[in-house]
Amino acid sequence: MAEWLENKERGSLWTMRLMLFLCRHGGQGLVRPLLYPIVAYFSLTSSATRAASLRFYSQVRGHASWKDFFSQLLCFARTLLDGIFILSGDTDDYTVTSHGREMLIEEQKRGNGMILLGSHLGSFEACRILVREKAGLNVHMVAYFGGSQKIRSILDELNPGLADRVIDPTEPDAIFRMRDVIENGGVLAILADRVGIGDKKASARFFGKQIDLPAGPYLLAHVLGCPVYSFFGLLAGKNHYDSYVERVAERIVLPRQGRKQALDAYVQNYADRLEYYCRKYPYNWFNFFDYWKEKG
């Protein structure tokens, strides 16, 4: 499943900057209609992505069509556009129906740092910003941008302060920065649905087939001794997101005896919740590669 790291970014930096310019100077009324021809172009020219998408919807629903692929790409484009406006500080027009956010607020009141597990289902970035603003959470993102430097440069342009809240796990001091965030009562937001090159893996069943998911977030939580929550931010309508926070564990316990079984149980629990929300918000699935390729 690490093939996502090998995919080159589509589009050029100047195109992304053009969209950024249009967003800043034309607003949503100008840019939103442009999404349809852009999505139509990519739906017609992205054969490998289309094949992976159709396999996903066949797995989820038992059938798939070109309409599913187009709707998925359109949902993805809308969340990217929302991300631009939100990162630019334009959050007044957005609403979030929050489920479980109060648990994070209570943890912070007690001075507890925590790990927040996200995914490429919906907009983790957009909802992270919205929830942080409304809940006052000190959120730091643990993210690897090795294959997405164009996107990272755009994010830095949108919100220069964002770089201070991003921890690259490949940097030598990453573990110390993550420890400091937790010890200071902050939140580490980590994507938990993709395995990177060199990552430790755990096995789980997802829509009836075996997949690999990263073990790192759970191993980190075990070492840091902090609570772990899952977080899903799903596009549910124009400028509206549904966010769901669920407790994974008050503490991740990985005993010496039965360590693998305990780890797999935590990972399977997360895979089950990911599957649940995939069924509920199928067009929010933004893993545009063959998710089951390695396990078949």
Given for the second form:
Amino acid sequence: MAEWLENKERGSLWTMRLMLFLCRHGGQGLVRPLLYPIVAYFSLTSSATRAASLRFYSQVRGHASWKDFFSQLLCFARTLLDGIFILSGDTDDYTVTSHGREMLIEEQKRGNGMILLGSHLGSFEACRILVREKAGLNVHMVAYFGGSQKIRSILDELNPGLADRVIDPTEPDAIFRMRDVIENGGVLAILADRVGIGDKKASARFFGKQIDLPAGPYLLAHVLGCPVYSFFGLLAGKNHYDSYVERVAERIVLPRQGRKQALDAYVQNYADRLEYYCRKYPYNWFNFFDYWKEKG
Amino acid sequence: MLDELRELIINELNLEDVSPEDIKDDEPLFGGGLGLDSIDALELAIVVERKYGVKIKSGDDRNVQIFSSLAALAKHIEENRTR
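Same protein, different condition: the form predicted alone was shown, now please give the form predicted in complex with its partner chain.
Whole complex next, starting from this chain.
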């Protein structure tokens, strides 16, 4: 159950701080070459993660090899590093090809709050480049801190005020803070590809097999009567991201009769888009656990 | 007030399998036996605001207390209602 929640991040806070220090004082030129030995080390030593990775690429493409795992880890490491640089305000070195962003800007102009579905395919930081440089969107993000004040302090170190724009769903007041973001015409970003403990879920087919996806974002949009968009920010080359915004629904309609079917339909629609972008950008897949495990 | 709220909860939250007697005065409304979660709490808060003019604000330390039971919610509404 919710394997990803139990999986401790391998990089401890200490190594995060070390990386931060190297990034700050060494810059990209020093840190980038370090990625190769680090990724090679992890690709050789993380057998459970490797098994999950190979399972994923077998399901997606019918075959998988160690090279796929290495490429996936390298892509992940790059986006992490980019995230550090971008969050620190170092955005000049990055380029983004953006599709559909104007829909969000248009909604914001009209004063409409909205829910933005994110995923662990690609990097949300790519979105922050757009936000900062072009759109001026007011984005709040729902993310687990696991009660860790340390993560909060690291986020604040990277980008003052950032932690205040992250809402931990386990905090008692979280749902009302989410409401406030929408009522104030902001963007509420929620990761829509992993089910947390106690989350309501719906089921969909993903690469031909059943998975559970969170139903919460759609229920929330239904209750608040706000539009829903999806966002994918995908690493497409050195310091370059492709970003895609798509409209999921102007309004989420969940009739009293047949609510489950309606939810499944919304979730299936999202699973289809996730699958589409997975095929296009397979190494941006950052769910490092057996994605189909729970449904077998 | 208590019975009015019971009916409101069942109707607005679409609880087909719950009868009014299942909602006890002093038991937790959310995260308890009724199987209601925070999104249900939000939905109820929106209905309460519309019907009684009582807004549940974020950052209010009383929120946990307000939603701790049907009786606590009823008390809060009685004390703050504008309609």
